[in-house]
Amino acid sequence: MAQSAQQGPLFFREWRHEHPVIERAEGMYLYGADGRRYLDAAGGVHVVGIGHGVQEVVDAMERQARKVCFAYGGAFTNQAQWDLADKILALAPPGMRKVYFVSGGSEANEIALTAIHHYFVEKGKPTKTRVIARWQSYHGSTVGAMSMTGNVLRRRDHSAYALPFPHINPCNCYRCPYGSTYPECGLACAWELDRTIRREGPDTIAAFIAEPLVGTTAGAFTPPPGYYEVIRQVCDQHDVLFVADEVITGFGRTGQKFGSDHWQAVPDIITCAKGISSGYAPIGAVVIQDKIWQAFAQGPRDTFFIGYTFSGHPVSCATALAVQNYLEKHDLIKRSAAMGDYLKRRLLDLAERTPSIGEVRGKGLMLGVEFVRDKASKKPFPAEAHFAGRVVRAALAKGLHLIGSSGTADGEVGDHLLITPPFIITEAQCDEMVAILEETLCEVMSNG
């Protein structure tokens, strides 16, 4: 059973596609309206962390929904949105001092921009305006998400309205924008921030956003190590703050607690959501370093005049503070690691045996498969092949859910799968997918 938008009253975001109806789910596994089972090799859209249907979850949602389902946040505040706050601080890295709670990611990251602005304003520097992000990243669907979006094929539709803000390129070794490897390149794609920064004007500049690790619209694109340590040490030196979009990459995703953990280059905000909750309830948030506050607290105003109906809510609250106490409970986060490592491997295996993946990357279980139509020169399908739609849609009709894009090689052409399934996936499990994920590359190219 189906459902497409000629159908029904739903607008999709795909309109010319039928999407199954999904009816329940459970562990790794989604289950159809029409009884067909699907293995999430991509934890819904890389939000599910702790598995679906855990039913310590499901009570703690109700206990709370009973208790307070709604208190507007300009007036009250709840104890599921302190006890949260403490437990995101105790994970986070060293120096956060506040969290602000939103309902997704793209609010976390709207909500950061302007606390960008409103610090800079706080110490006297206002004109230090504009966020400088990378190009191939992806911030989210509001205005400045999306002016910070780098992903030329997102941006497109929005770019009449878009703020005029800097890009530069990507940190992606097996597509080098320079032309050399690592390390002999000396990390030129984090020294050009230095040198947009300066082109810009230092005054101009508040901030640089990154995805430690660049998710859905680059396939997991990982720095080497010391990117993120020139990245800082650039900020420091312009007095630019350093935005970790940690929307994906945070609560265990890649084997840490944070993305950003991979590197000793401390982020002074960071934005998260998806793993937060596990996709139980719709909900991110902003953290931010102490000197961050204590330029709001010092300030003249006591007023930071943005938010959203839903921040803080309780059963939101409630829902993402017993995923992470089951996530800490169970050891997921180095559950991540351990099964992330042995799914990078099997991955590698099938790229020694399949002509069209070209680079297998990616950190714990975010990992990033990218497809070629020639290995020896990266050459990567046109774009009018729709490459990786192919693959997804093929593997869906095999029982396997996964996420692919295009734009991987240059933001116009080339194709990827970003894998995240749940932390809680087995090695039999890892298997299967591989399998059918095989079986899916050889049926796609056999078809042209």
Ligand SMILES: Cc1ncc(COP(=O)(O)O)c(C=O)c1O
The other form holds:
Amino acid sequence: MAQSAQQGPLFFREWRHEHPVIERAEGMYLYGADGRRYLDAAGGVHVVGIGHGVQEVVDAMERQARKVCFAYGGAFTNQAQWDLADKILALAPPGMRKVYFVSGGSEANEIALTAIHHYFVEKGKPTKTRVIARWQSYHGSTVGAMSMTGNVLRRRDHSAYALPFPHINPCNCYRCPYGSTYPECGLACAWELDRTIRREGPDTIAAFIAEPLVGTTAGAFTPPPGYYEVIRQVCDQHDVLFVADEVITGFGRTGQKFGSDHWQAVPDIITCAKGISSGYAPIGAVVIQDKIWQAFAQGPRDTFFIGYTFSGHPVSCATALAVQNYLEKHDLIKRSAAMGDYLKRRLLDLAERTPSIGEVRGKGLMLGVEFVRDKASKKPFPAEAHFAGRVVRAALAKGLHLIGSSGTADGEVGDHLLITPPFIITEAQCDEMVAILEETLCEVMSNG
Ligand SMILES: Cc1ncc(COP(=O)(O)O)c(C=O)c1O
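Other form of same protein, the form predicted in complex with the ligand, not the form predicted on its own:
Complete assembly follows, chain above in first position.
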């Protein structure tokens, strides 16, 4: 049973494709109304860490809903909000001081943008307004977040109203933008930030934003050692804030608490969403360093005017708190690292016997699989082939939910999958996933 996307009242994002009706979900699987079962290799869309249908999280939601579902955050607070903020600060890198709740990743990046500007106004540097981001990144669909987003395909239709934010090359060792290799490259792509700030004018640049590992739009581009240490050094030198967009990488996805923990480079701001609540409720957060809070606290103003109706929603906060407690109780971040190692080995084995897989990369359970038409030359499939889309749909028909995207090679062509299953995945389920993927790739390749 599928919801025909062209009929009915729903405005689907991809209206030419059918959307199976999901009736329930448990553990690693989604169950369709027609009785079909789908192995969730994408954690929804890089969201679900603890698995589906955890009763104690549902109980926590119910308990909170029975107490109070909504009390306006501009006038009231709630205990769940305080407890969750404490929990996030305990997990976050050193020096993080305050948490501002929102409802998702785009909102988190919008708030970060306005908080950055407020910070520099308080510091007497109001001309610092622009943010440098990277090509092939994704930071959300609202105007500010889309202006930072460097994904060409997503920007194309929306650039008319995008803010004039500069972009630098991503760190992509498989297709180095400088045609070099690590470590001989000297991390040229990180030093590009320095050149760009100087060229644009340090007095106009407020921040640099990056996903620790680039997610949906690049299939887990993973910087080598030293990359973010250079970024941190350059930001410090020019009084530019470093924002880590941890919407996917936060809360254990990469096998560490935050993606930033893989490097010795503590961000000034972390934006997060998805994994906070494992998808049980919509929530995101902006986490700021003490130095930013001090500028707010000591400045002449006492109001941050930008906010959202559902910021700090009691049920969302209680849900996310229960999810984080569950993650801790079952040591699931460690499990993300261990199962990520296992799954990566299995995907690397698959790559060896599959001509269309050019690279497998990533950390923990955030793994990218990049497709190529020719392994030796790394030539991608033409855009018209819609290779990733065909793989995703063929896999779904076989009971495997994947997320794939295009533009991996240069923003226009190239295809990848971003594999992000819940951390509770077993070795047998990893094997099941790889077997269905192999069968799918054989089918798609043989169909031309
Ligand atoms: C890195 C990153 N930032 C921001 C967002 C936007 O988050 P949301 O869809 O919750 O607005 C996403 C969504 O995929 C993301 O992957």
